[in-house]
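Given as structure tokens, the chain that follows is alone and in the form predicted alone.
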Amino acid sequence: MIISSVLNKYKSELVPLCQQVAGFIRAELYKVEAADIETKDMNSLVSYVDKEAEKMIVKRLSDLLPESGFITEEGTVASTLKKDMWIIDPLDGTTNFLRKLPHFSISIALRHEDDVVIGIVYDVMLEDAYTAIRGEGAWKGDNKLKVSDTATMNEAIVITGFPYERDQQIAASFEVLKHCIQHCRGIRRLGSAALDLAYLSAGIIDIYYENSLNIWDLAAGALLVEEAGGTVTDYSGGDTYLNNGTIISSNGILHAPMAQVIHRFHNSDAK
């Protein structure tokens, strides 16, 4: 385990250049234009800024700690297997940024070894840091995190998002959403997995559940939650969530109806 002293370090480190690459990203909202626009497939899409933001990231973070590798979304940088690796998503919500919808964020995680213990998800637009360090606690700023306290479903906000491929499990997708509209207060699509997880860590929201995600979307997010709090598995209930691509993530106390309602409705091997 990398000892506190080091890891409050990197945490030190992570804000001001989270700070300044979202400087860049806003700089750029409306400078973009179509021809600069690449379709990864229909529900995905990159743009230089997504490339160079992530770029600048994995400069700093190798002056930081040279002898770690990366995963990143945008693929700037071979993905090398060692024993810390930088988890990277540069602009998480591309779509949102695109058409100048204001969410969308930065989501930088440190894996050490088989553990994830550092994670950043910074809100480009409202310049917001949600900073967690395993087994210390999740903060917004200088505020400690603490997922609500809300004890019925009636009573709940929940957010999820929809499968890239549309054609995975989307009847499955559609009777979970329709038990929430039913049975929940509210619930919404936002368009930022990592934005989600923070607002969950905060006490913003009360369930956070979607299929079909990448490490990047999640990894720093999901230890907010953790951090804050909140509980976190994947579609079967267990710890693969990091690979498997579900998630099932709240205040911990609603956790298992709403992992009822999905095991109601998706297969157990569900992604």
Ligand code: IPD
Contents of the next structure:
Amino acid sequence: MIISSVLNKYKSELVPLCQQVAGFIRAELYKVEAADIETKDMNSLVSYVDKEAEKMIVKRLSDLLPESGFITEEGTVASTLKKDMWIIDPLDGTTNFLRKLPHFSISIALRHEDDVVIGIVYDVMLEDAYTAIRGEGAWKGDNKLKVSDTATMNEAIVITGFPYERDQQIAASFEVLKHCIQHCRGIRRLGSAALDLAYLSAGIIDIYYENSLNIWDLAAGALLVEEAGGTVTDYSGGDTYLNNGTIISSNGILHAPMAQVIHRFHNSDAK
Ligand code: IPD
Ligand code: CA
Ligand code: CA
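Structure of the form predicted in complex with this ligand (previous: the form predicted alone):
Below, the chain from earlier opens the complete complex, with every other chain and molecule after it.
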């Protein structure tokens, strides 16, 4: 158990760190060229900007908590299991960034033993910091966050995303999407899972679901949603979303109806 004052100290260090790294990312937006872009896996792109941003974050957090370990998307540091693990996506929404579509974020979470205890999702272009501390709440800047009170599916704004790899779940995904198009007020695909969760925590949207994600896409954002009073599960209704990469998140009120639709079309072993 880490005491509250220590968690608050870490939180107050994460905000300026994200501001600094976001400044770097913004400065590179119109400098990055086609030759700088590598393809990691099918449709999954990366550039020096993701890697340099990650190195800046790792350096600062190693100084802040010397005994901690790291789980990072770009693997610029070895991942050795420690009691305290920083879970980092230095640039969530790389495809948007590389096409100058101004919607991408930095996501950093701290896992202490088995629990994520701090999360920050930083909107790079709008310079908004969404933060959460386990058991204490979630904030955008100094304002406490609360999920929406939307009570029916036909009033719901839903966000989703689609895997980079066009996998065999495409048929199920289409059925779920079709249901949402027919039964919800609106559906969006914005391209940054971490910001999708931050928007849910702020009551901007009501439901976010997606599959084939990684722990660094979800760790900080899922804590934001939980601390803002929402519900987060995997596609089977369990709590293994950080490890199995499927997530249903909602304002709580709409969780059961959304989960029902996903259960109807996706296998229980969906990833
Ligand atoms: C991606 C974004 C996107 C989601 C993808 C993620 P990246 O992260 O979060 O919204 O649909 O599955 O991989 O690659 O931009 O860090
Ligand atoms: Ca990501
Ligand atoms: Ca990324």
